[in-house]
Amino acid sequence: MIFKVFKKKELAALYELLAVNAVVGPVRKGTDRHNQPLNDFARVYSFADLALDYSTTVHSPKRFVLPYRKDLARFTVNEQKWRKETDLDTERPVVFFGMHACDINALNKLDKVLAESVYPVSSYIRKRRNMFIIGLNCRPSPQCFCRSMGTDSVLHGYDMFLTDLGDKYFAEISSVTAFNFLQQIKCRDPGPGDERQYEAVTAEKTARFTTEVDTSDLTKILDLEFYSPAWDRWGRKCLSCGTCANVCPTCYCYGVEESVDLNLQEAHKTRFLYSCNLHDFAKVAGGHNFRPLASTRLKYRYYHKHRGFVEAFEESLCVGCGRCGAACLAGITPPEVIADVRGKKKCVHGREEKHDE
């Protein structure tokens, strides 16, 4: 790893250089009822549009690499043969400009998935490859619990990682095309000076950290609380949305569906994005569902992030965003669910709170 610091100036340079690219990155959007900033990521077409302050984003980077909704194939039909379209969704790099360690990590999670399993995603891969990522250390808001997840740093998975150090930047190096960038604007190597700043910046974030989850042998709690009236509480509660999976940056359950046009003559076949909580998720043909019930599928997207995931890549799926927890309609969290079913209170804002019956 390669250390850098430079003057917040150069940051404006620094994206000037990358804007022959199409640059993605945090931007104001509105605000909430409370007159909070809403904050997500899109499209930037100048330095000044990005919120680089922001603590975190109502969507996750996610849909510029796995979009909600994306047409596989295309056939139309002549009278004596027909055509298939394939969109090899093949784009040119894409810049993501500030983008927090969860968000890198949730990126890192779906690549065991859809790029280095048994069945791969080819549409993901080029888009991945086509990732140029410049990390943000970030101020946590008190939905977070990604450091209860192990997500509040990141290792690797971006090119390079910036801290903010009131005048200055951090630069945290690990690729050579982010070498060589910075090479063009005015940087140094780190003093003694910058290491402990860069320490005490660390350690104020870490102290932010208010929700907590108790991830201590998590997999074998959910296994001997399968059947947990906990389930059933929280699954009346349930309205199954899928908005949590909407928001979710780990989240890549997708249905595939053919339509055939009125005339004969073209058809789709269309992937889109789809949710374990929606009522009709584990409906096969003939009618039967497995999982009726709100509560069992709440139950089983929780297995599916902190027991199933853990079992096939030994890590949650889970990084702790609270994105979930924030955009829910009932009111359901991560934090109060899996305290619930270990038979505790959850510890938020550094108090105590019961669990609604």
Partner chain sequence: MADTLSYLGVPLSRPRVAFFELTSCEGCQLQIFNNEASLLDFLSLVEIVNFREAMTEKSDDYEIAFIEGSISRRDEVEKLKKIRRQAKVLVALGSCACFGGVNRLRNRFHDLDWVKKEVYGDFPVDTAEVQPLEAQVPVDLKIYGCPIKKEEVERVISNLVLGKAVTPPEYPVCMECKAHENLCLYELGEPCLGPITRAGCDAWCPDNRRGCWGCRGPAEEANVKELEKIMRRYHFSREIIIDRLECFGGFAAYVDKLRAPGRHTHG
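Structure of the form predicted in complex with its partner chain, please, following the form predicted on its own?
Since only the chain itself is given, any partners or molecules it might have are not part of what comes next.
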């Protein structure tokens, strides 16, 4: 790994160099009813639009590689023939300016399924190959439990990773492209002082985590607790709304639908993201529903994240970003559900009550 250090004001210069491409980064999207900022990823057109001090965005950057809805193919139909056209997604490079470790780790996990599996998804791969990612160290908020998931730092999957050292940035460089760009701004090799400072800042970050999930032996515990009443307790609250999967950076389930245009001359095959909490997720032809209960569906969401994926890939499909819990109106959060299943803590009902305490 190559490390560099550069003055804070040089970041704007770096932005200008990169901005010949499309840039996506964190922006303020609004404020909530407690006047706290709400952030999201969006196309940015000026360095000043970036909200680099952001805490976790409401929605994940997933849609930039896995849009909620996408036409996979279009068919032109006439009397005897049809022609299929697929959008080859010839992508232009997109610069992601300021992604936290959890979200970069989430993309790495998606790769395992969508790029490195038996059935790679070409449109996903094209988008992934055309990403230039500048990672950014964060300040954990109360919803974050990435440290428990081992995703509070990231080893690969970015071009450059920045840590704010007050008046300068400490840069970890992991691609030639990133190195070449840094050649064009004023930067230097770190000295022992910078290194100590970097270590202090990361130690301080680590000390800030307030939420923890005990993942030891979790796959086995989930197996043992298949009939735990905890699933019913949380399932009763679940609205089967799919919000958790929609905001999750690693949920990749989708459905495909085919439709014919009103003029009967065009047809579409469309992919749309879905969620295992939705009522008909496990409904099959003929109408049988394998998971008619909200509690069963909720349970299987946790089984996929913390058991099935671990068995397949030796890692969890959850990066601990906390978005699902923050967005769930019913206040269903992974730390509380997992603690309850482990019989550890009494479950606390709803984040709203916690806010008001």
